[in-house]
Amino acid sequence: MNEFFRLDDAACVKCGACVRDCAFKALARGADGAPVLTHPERCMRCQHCFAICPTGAVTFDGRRASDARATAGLELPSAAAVDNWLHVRRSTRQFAAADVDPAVLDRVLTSLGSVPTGCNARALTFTCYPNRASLARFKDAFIRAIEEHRDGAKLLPRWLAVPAIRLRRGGDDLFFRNAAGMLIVSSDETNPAVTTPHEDVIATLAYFEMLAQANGLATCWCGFLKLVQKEVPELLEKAAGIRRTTPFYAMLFGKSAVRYPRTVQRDSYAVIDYR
């Protein structure tokens, strides 16, 4: 038996819902029904054998069914709840100058670890600046790399040059808007078990902000940084070591220093195709 699969044989029912969901066939049922793991190099350790386990007789990685959460009776929201937040989620560009409870972030960003990502790969790092001290030593590494890098032969866009210049005199914060934080995800491009490095990104910061404001902050997508990776990537890889290559995306956040009292309309700002 593997080490990172373990099976009480008392508790085991033999009933095979293990071998079933296994999506890349890496166990099997044995003579007496048992499951066996016959293919250790296909597991990509989701973890579906020991969630579907009617007896909680698998232990995995050291992981026993006493230590997960029970499905049965948990809260979770309603359809009309998720439907509510995704109608009053907005990207905030007004924060409170007032930095986040720590623990809150540590709770959100401890649960990140169950976002999905393809074939279960999680080469994810999560590069946090938890509060204002921390993203301004950021805002003045990059404001460095700016004015460093403007003593070279390559001149900088209009769109960057300038807002950087007004950041250093305390004037408008247009990239980075006052928030009290911000959380940079970012891939290993360099893993070959990595087969959607961009959609990772994507889809952990989208729960994180789902989190994030079921917990009371607010956020906004940071595009503005896949511009300067696109454009002059040096810059990045000075103030936070993010390569020209690698697949990342930054959110901020903070508490919202406005109130909105009603939803937008956008029910038909998409196609609807149906086949």
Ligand SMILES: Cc1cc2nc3c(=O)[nH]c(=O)nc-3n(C[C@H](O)[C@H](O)[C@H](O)COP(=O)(O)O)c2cc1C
Given for the second form:
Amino acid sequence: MNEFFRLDDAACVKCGACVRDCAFKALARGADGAPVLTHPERCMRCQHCFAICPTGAVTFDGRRASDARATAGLELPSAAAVDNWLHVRRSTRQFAAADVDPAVLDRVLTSLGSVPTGCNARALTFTCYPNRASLARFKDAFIRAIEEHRDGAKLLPRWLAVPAIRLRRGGDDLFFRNAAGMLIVSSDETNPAVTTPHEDVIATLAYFEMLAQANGLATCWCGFLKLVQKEVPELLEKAAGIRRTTPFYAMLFGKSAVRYPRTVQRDSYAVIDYR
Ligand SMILES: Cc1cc2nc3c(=O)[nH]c(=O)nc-3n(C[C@H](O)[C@H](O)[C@H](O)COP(=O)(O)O)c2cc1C
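Could you please show the structure of the form predicted together with the ligand, as a counterpart to the form predicted alone just displayed?
Whole complex next, starting from this chain.
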């Protein structure tokens, strides 16, 4: 038996649920009907065999059923609550001058470790600037990188140079919206096991937006840093260590300075094309 998949023979009821749910057929039923890990190289460590076992007979990577959350009776949002959340969530571009509770942020980031990733690769890095002081250090490094930037006679693009001057002078913060913090989610483009690096990053931040707003934080996608990576990648490399090829996206967060008493009324959110 392979080390990471262990079976409590006495507890196994040989129902075959784990074998049927194994995405890449790493498990097969043995002569007595109990699961056998016949193709460990196919296993993507999704732990479905562990999660689906009705008697908790599977131990995976040393994790026992008794350590996991039992799903029966767990408090979950209703369909109506999720629908309301989707309508009520907003991109906040006016943040209050206040830090967020580090315990809340920690809870959100810990939950975020459970996001799905393509082929369960989970090769994500969460680079977090958790408060205003930390984000200010990033902004300083970023502005310093802009000031030190030399590229022959080529000038920095206007969309970057003009707001940067304003930011340095303590004026409007068009880049970071005076947010309290920023989360950069990045993937590893050098890891051959990562099949969907860009999708993993965006999906993770969509979950972050949901978790953060459910915890009373405001958020805003920060696409500006993507433009920087595309147009002047050395700036981001200097300020945050993000290479020109690193798949990443950023999200600002903080307390909202505004309240929206109603949802928006879009004509249509998407074309629904039943076939
Ligand atoms: C992938 C992605 C990137 C985005 N980038 C930015 C951005 O760079 N700046 C920004 O202010 N909003 C950004 N947004 C937020 C959208 O502009 C926003 O969803 C839209 O304006 C509708 O507002 P709402 O989110 O409040 O419904 C982004 C959203 C997504 C999904």
